[in-house]
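Next up: a single chain in structure tokens, the form predicted alone.
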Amino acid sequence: MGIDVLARGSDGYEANRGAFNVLLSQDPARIVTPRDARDVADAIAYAKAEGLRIGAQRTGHSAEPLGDLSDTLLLRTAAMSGVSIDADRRIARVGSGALWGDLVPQASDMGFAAAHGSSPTVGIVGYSLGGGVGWYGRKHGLQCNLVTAIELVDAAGNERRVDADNDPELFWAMRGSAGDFGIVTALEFELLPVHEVFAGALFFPVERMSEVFGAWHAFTAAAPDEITSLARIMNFPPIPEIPEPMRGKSFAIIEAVALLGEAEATEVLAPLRDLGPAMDSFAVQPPAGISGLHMDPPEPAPYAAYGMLLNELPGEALDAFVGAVGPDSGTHLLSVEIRHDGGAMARSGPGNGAMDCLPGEFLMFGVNVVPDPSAMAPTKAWLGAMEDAMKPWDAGRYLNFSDESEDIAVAYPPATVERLRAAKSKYDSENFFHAAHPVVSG
């Protein structure tokens, strides 16, 4: 067996069980990097010898809903980024270790883009079978649908492919659900004809909040699919890093992204960009250009976060949020916003995998850094707010943007959750693989 295994106080442990939630302290039985399938076929006898159950990290987004990790194998997979891109097929191929930043400027330097989200520090695999939810959704749907085929190693050892044609069942259950029936070790997706975007942000006075987000939620009820977009307030902290304009300043921002020509776009944007900004950034530029447009950080931080689907919002509905979130709560989360999905992400398609849409018209996130302990009371008060604000208009959860370990009957149809948990019993009927979201074999 050609894999070192990393155990408590050996070198390198403490390197890599980290998450991106510095608050968090990952203590799995065992750590592997693999730097290949053969790898992980050999860390997948390994921990069936040691009575463990197996589970594969890359950057550690999302690690909360993981739990106890003392009885868990954990692979942490930096090592599998490669990253190929077959232009005549419009097709990339990645390691399980990529990150959309090892894909996105590649693509973009080619003329094409790619369904990837906010973050391009986020790894390609998790979001992807996690669904998928980016700036070219309403247009081109949902990531996880976008994958054309799967490389895994299963319960079994066995390396394996899966496509629509090689064991479809495993690949509708895969694209989706975030990959709870086997160690993922490739992915292969579609790219997008798209050689340059015109997107940008508005930045407003977070005292006009109520105005601006009317705005915008008015905007959207006739936007076009080609425009995905989203209202957010931003707390700024007063520190070093964030540019002198914004420093320790909040605002009202929309931020959106336009697959349309600069002329149509301008004509479309109109109404909003004339609503007076005091920053606007809207500008033609590749699909490479767009990476850094909503601001994520870059590298692990201490912080909370809560999200939601919403319905089709009334009126009432932005009132009770601004009320919860706006300027005059009290509130001071770091970021609270409201995505416009629908558009593609809402349709159903023939070929799509177990999340085959998103419920919904909207989706809710906020986030708030968590300096010391002090801060997480608030922080927690202030999201629970949010939450109950917006309850009335809940259209279940988006698992990729869940901190806590949710069951899946909270993101699925019943259908999609009996069939999965059928799968889960014929691929993995021992729950060997440990996941974010299990899914409980039926």
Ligand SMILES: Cc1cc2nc3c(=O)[nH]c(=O)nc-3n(C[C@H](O)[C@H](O)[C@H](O)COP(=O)(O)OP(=O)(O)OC[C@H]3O[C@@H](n4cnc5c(N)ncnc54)[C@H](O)[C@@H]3O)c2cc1C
Second form
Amino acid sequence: MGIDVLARGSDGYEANRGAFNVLLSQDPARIVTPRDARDVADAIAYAKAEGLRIGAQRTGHSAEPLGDLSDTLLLRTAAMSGVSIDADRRIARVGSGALWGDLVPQASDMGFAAAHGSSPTVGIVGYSLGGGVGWYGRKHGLQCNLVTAIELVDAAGNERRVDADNDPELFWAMRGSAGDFGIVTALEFELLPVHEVFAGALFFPVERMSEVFGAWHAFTAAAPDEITSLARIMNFPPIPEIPEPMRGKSFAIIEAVALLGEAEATEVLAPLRDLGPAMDSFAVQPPAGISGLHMDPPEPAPYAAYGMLLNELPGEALDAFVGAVGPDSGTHLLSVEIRHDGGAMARSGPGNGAMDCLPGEFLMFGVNVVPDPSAMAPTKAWLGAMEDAMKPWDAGRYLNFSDESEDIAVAYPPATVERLRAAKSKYDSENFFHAAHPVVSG
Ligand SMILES: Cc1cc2nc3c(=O)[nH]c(=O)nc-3n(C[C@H](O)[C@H](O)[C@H](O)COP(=O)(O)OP(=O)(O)OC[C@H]3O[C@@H](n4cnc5c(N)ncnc54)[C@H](O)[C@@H]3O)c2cc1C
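Beyond the form predicted alone, can we have the form predicted together with the named molecule?
Entire complex below, previous chain first.
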């Protein structure tokens, strides 16, 4: 047994038990920090011998749905963070500890983009296993369906490589089911042939929310798959970390990434840019340039969040959303957003994984910072108001955006749930793996 096992009370245990949401206190039975697949196999053997379950984690972004870890060996993957790019095949290979920020600049320098989401500090493996809704999604689909091979250690401790030809059922199950079938040690996936994008954000006074969201919604109805966009409200806190033009102010914001040349993108985006924003940051840039576009917090923070897929967004839905979280609603969440999904993210594909496509056209997400316990009750009430207002258009959950422990039936069609549960009994009949969103609840 070559791996160090960290027990409660040790410095290593304290240094490795943190979650991205600092309101959570993770208390696993033990912790390991493997350097390679052999260490992972050792950790699995240790967990089995001790009667523990095992769960992998990189950033702890999805720590909340994991729940109680008192019977779990927590495997933190930060030390396995290598990335390499095969430019001829346009394939990236990443270790299970790699973050998007470890890959995207390198890929960008080589003339490629990766199907990443809004934050460079998200773990590539967790994001990819959970689906992966990113800035190129409407054109290129969910990241899980760009995965070409997965290396893992299975429940029996065997190192395996699965792909479309080698155990295609396990390969299918792992792409979109949040890691409930094994500990991934490396992932390979397609990069996108994109050397520059036309991207940016438009900032409007929040009082114009209704008009701006209405114009954005009309825009999405005709938008080509080459444009992925979202509309949001941000109530920037009055803290020094926030740049002066935004500090302490509230905005209605449209963000978009266009895979079009500047002239065509300018023409397509004109109805939005002509609305007269207070700030317009659209510009041609390399793929790495959009890493900060969404202004996600890079460091762990105290927060609460809620997400829901929306099947459509008619005028009454927009009115309900503005009424629930808009400037006159009495709510004050840090950020509420509606992402335009659809396009390739909504289309089935023959070789796709368990998250074949997303239902609905839109994805709603709200989050608030909870700096002290007294801020939790209003935050929950505001997120609840948003949820209640949008229930008539509820299309289910996208589990990467769910901090709750939910039955996977809220996220996948019944046939997929059945197939995933059959795969779970075949590959992990003892429910040894402890994933953020388990295939079998309870
Ligand atoms: C600021 C922020 C921005 C985000 N933006 C987006 C976005 O734009 N689009 C989007 O789709 N999602 C987004 N997410 C959600 C994110 O994709 C999920 O939280 C995802 O689970 C994060 O993966 P992680 O490895 O960083 O998190 P972790 O909490 O470390 O891992 C999450 C889960 O992934 C599984 N897992 C991780 N590593 C392994 C492994 N080696 N083997 C097996 N299973 C593993 C486990 O089930 C684990 O519980 C965002 C989250 C945050 C906090």
